[in-house]
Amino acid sequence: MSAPLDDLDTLVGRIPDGAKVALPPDYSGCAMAAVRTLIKRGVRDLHLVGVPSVGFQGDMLIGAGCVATLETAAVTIGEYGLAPRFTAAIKAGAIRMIDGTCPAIHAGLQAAEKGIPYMPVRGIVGSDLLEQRDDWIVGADPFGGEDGPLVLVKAITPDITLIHAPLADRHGNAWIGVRREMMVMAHAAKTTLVTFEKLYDGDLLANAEMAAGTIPALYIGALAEAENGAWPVGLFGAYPADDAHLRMYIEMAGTDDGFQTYLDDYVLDRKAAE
């Protein structure tokens, strides 16, 4: 079994309006070229799942009007400050926010990965989050443990996981190295779409040094080559974040007009690749 090698437009065309899409954090494998293509296409009503947080890609999609629901433990862009378009959307009530925690997000995905309805976690009991989540239930340890109650977190099953990987091969496998959150995301989702930097000459699963960090084609619906596809947030082991560009984004995205100018210059007119 192998996943097809698409061009970027065809790959992004596999993401319909209203899809539940899992995205990794900025320090992982962000498919920024695909995100820009989604924005340009005008996708709407996405349900984003940040695993366990989301950063610049989520902020851009929200600002472009592509998102109806955001489910995540945090929206963080690190030392750059608050995420401007997310902040504006929350203040305006423009998106539905589903607050989670890092362990709960991972637990929900692990439940879907294993094909079970929920995963128990500790540490949430007593939090006011429980008052907001009808898909989290407090339950007892059925084996009679004395460590107190558990929170049963409902499985999170994304329609699509969207990631960027350093390598992929013609067999449809994608190498993600030590970024194991992307492996769980791929296992949990109905399908995974991967953009990648370079095409590996051979079979990644046949390489003993690469196989452990490789998502098998079984979990991947399609791939597309996209050199510099994580720009401007950078890609682990390949290239750093473009600090000057990210700071420019934060400044421009601080206002509605500024963000629209950013889209016009770096997304809609394809200037992002310059």
The other form holds:
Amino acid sequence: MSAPLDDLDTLVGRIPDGAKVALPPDYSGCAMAAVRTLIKRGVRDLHLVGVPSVGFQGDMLIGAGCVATLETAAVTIGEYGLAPRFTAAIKAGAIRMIDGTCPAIHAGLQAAEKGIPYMPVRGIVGSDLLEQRDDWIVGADPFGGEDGPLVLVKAITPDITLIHAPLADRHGNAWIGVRREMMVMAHAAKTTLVTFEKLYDGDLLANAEMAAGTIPALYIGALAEAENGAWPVGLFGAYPADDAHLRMYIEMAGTDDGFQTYLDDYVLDRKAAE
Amino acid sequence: MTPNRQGEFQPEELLISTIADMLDGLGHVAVGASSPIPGGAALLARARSGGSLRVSMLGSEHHNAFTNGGTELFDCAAQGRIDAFFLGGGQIDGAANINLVGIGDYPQTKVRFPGSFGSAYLYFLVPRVILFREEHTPRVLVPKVDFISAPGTSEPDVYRPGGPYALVTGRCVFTFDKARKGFSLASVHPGHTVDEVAENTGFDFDVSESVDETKPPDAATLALIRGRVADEIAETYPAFATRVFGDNASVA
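Now show the form predicted in complex with the partner chain, given that the preceding structure was the form predicted alone.
Okay, now the whole complex, with that chain kicking things off.
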């Protein structure tokens, strides 16, 4: 059984209000075309998990009122400055924030992919983050090791992982190369939705070089072709970020009105590059 | 070659050179998010290491050999495979606690920073963590941070091979004394003074009777920064490279 090949609207229709959605950072594979479609549909109450941080797509979803909870180690739009809608939402108390740290988010997903309840992590003890988390507890090495406390991080199981891949095939496999945080995300989530840049003519798993960097269809719920689908964020190995556009976004999204104009121009009106 | 006088290099070039001097002789330096100057320093140290220094730079495709996604840096650090890393802070206090979360009462802080990233982990595990923050003002260098993303020191029972090594700002270099849990002023950048540093620092620190001037980059170092380093950093930080190096990045 291979995953169905959807159009973007159908793919995004698989994300219900209130879903816990894992998203990769801007340097990985961001399904921006899908995020715009999701905003256009008016999705609500998402619980975003930024693995381990989230950038432009998180800021857009927050600004558009699609997010109830944000769980991540950071929100950053790379070189371009603070994420304006995220910053405004925190100030207004408009979203529930679950601050984490990168390795704990990876560890929570790794626990989920192994089907175990938690994963021990070094460090963290003495950070104020610990006091905010009821899903992290301090424990000891059960084997009696004496090199100090460990933080036990509860498994993180997203309902959906949403990513953009450079390639996918007709069998529903998606190639992500060395960006293997997306592999862990796919393993950990109940299902994974993939947009992809180009259709690979053949079977990615039949080619050993490609198979090593391929998420098998077994983890994937559906796929949709989206050329230039990460824009204006870059896609590893394919194209760089649209510097001028991201600058313009930061500028516009600095105010409520400016952000609304941005949405009107590039999301709701779909003047985007697709 | 004549030594450079003040004014012949840019502040970013001094910072890159100063931080690179702290990396010479190491085996593996990692660079995290939003870190063009530490990234430049790591690339400079690599350029003059004769191939012995490995650099793993987050966000780079050319200067990052990890093949296991976002987790590999953290796994490497826990095993002791990373010798140096860089952290910043919206606030940094005199005990080297860093705040990457926000100012005011959490969670609805009146100023919000991006978040803690991997600090609450890497600060514990990487032996030489260099704190870097270009802005050196009392609002950044505070007596006590509003939120501890990662603590500067830990209780003896906590596994902590890592921790703060130095704090580099736009005005000076501090070193950190783990036993005393405090900073000492090591050098002041050309054109800046000890008094100015004291006025702009919200925490107490040690000052010896004679504080050195931070060593300016020599001509060979500047050539390397403006040539190879500028080219290499431009892949990950194009806006930074254009702003600091302009056309030099491609012609040197």
